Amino acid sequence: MTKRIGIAGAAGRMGRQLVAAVTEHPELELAAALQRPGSPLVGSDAGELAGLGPIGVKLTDGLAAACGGLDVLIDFTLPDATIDNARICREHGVRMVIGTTGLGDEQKAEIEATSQQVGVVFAPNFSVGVTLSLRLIEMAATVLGDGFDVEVLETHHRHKIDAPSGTAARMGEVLAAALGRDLRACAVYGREGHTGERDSRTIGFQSVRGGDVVGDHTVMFLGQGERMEVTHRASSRMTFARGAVRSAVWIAERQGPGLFDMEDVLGLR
């Protein structure tokens, strides 16, 4: 059966790609392309900003009036607007797939309480190479324990405004709790200056903006006489837009609310 989604921000760059990628997919109807009100793009067509062509379905800014035909929200925009989107979502009773990020607590207990009324799949990465990254970090951690330091760095292009990057955040999440530490407490953003000698128990991160890099990943373990990194280098945003629309057809066919992430959508738990 068809599965009629909506992608919210349809006219950016992460937007364009997810027309495109919820077009290709046999099974799925893009039913509404949406973005923010006041936009001059409102009443565009979704298939010529994509660079498909057209395909009839005009940018709109209003969700609630989209909501009753839609089994499923792509949203990769703002905070603030993924949360606005999330409450009317919630009202109608339309699943979501969340890739926004930079989201404040107060903000994912938004979502969280969406999840209670809805399905939702929220990930700050819809890579597969990126989900199986995490898991290759949680062992490593586990393995190598407190006898290597531990730094994140992470590049992305320079119009990005969060950082560290959502999916850098959740690779020290992962670190953290598989070397029993927390993470508030013990992550470092960047060094300047008279730093001293490293503490041995925090992790470290580091940002770089610039050019147009979709996203490089690396966590490295800093031993006495040995280096081990994990990496993943994203060409595509086709590569995220492709992982929400395999988590949009999974969200799509199972029965009542949760919040789920990329490891339950590839069966990883």
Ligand code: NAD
Contents of the next structure:
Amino acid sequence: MTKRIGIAGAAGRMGRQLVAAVTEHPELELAAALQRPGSPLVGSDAGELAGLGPIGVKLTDGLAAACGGLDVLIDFTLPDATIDNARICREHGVRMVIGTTGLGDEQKAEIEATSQQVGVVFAPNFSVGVTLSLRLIEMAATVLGDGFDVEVLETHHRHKIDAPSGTAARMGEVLAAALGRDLRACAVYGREGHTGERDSRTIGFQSVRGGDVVGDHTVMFLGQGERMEVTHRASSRMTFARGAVRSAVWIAERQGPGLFDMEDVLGLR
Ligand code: NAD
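Requested next: the structure of the form predicted together with the named molecule (the form predicted alone having been shown above).
To see the whole picture, the full complex is given below, headed by that same chain.
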């Protein structure tokens, strides 16, 4: 059966790719394309913005009014907007796929509350390769243990507004859990000045911003006499869009509420 999909942030960098990915999917109908209230793009054709030509779906700014016609909302916007959208979706029983990054603890608690009412897939990175990388670094940290220093490096385009990336933060959580450490206590973000010797129980994060880099992540395990690196490089946002669309199909077919991520969608749990 056709699933009716809404996209929040449909005029954004990810939103335009999502419009293309939903439109190309045989089981999905793009039922709403939402943009920030007051945006001059409200009223534009979502397909034209995505470079597909007109598809007859205009950008609107009222999620509540659109909810009656939606099975799943895919949200790649800003943390505050995602939280507002989550409240509306849980009131209307609309499932969610959330890709927005940079949420604080209280905002994550709102997502958790939403997932007690409706099914939610929430992931900082919807690429299959990054999801697999999370498994690989977990295995590496478990085997290599405290004898190796761990550093997470990420590079993104100049427009990215949060750092470290949501993916790097998730990598940090996975590494800390595998090493039995508290990430809040052991994370070191950038280094400057007289830092002293490296504390072997820290996990370092370095963020590079510039140009049009879609998203590169490397986790380095630095030991005595050897070094291991796990690297993922995204060269197209379509990889995230297709993963989000795959998640939308998965959550639409699942009964009941719950909080899931891309590992659940790929059947890795
Ligand atoms: P962007 O700034 O290009 O797009 C965000 C869009 O959301 C903008 O068009 C903005 O006007 C719109 N918006 C803001 N408030 C809104 C509201 N209330 N309702 C509807 N639309 C609203 O940013 P982007 O590069 O597309 O990234 C968006 C988010 O997705 C960021 O948090 C980014 O880190 C994240 N992201 C996640 C993944 C993933 O795989 N999870 C991949 C890439 C980007």
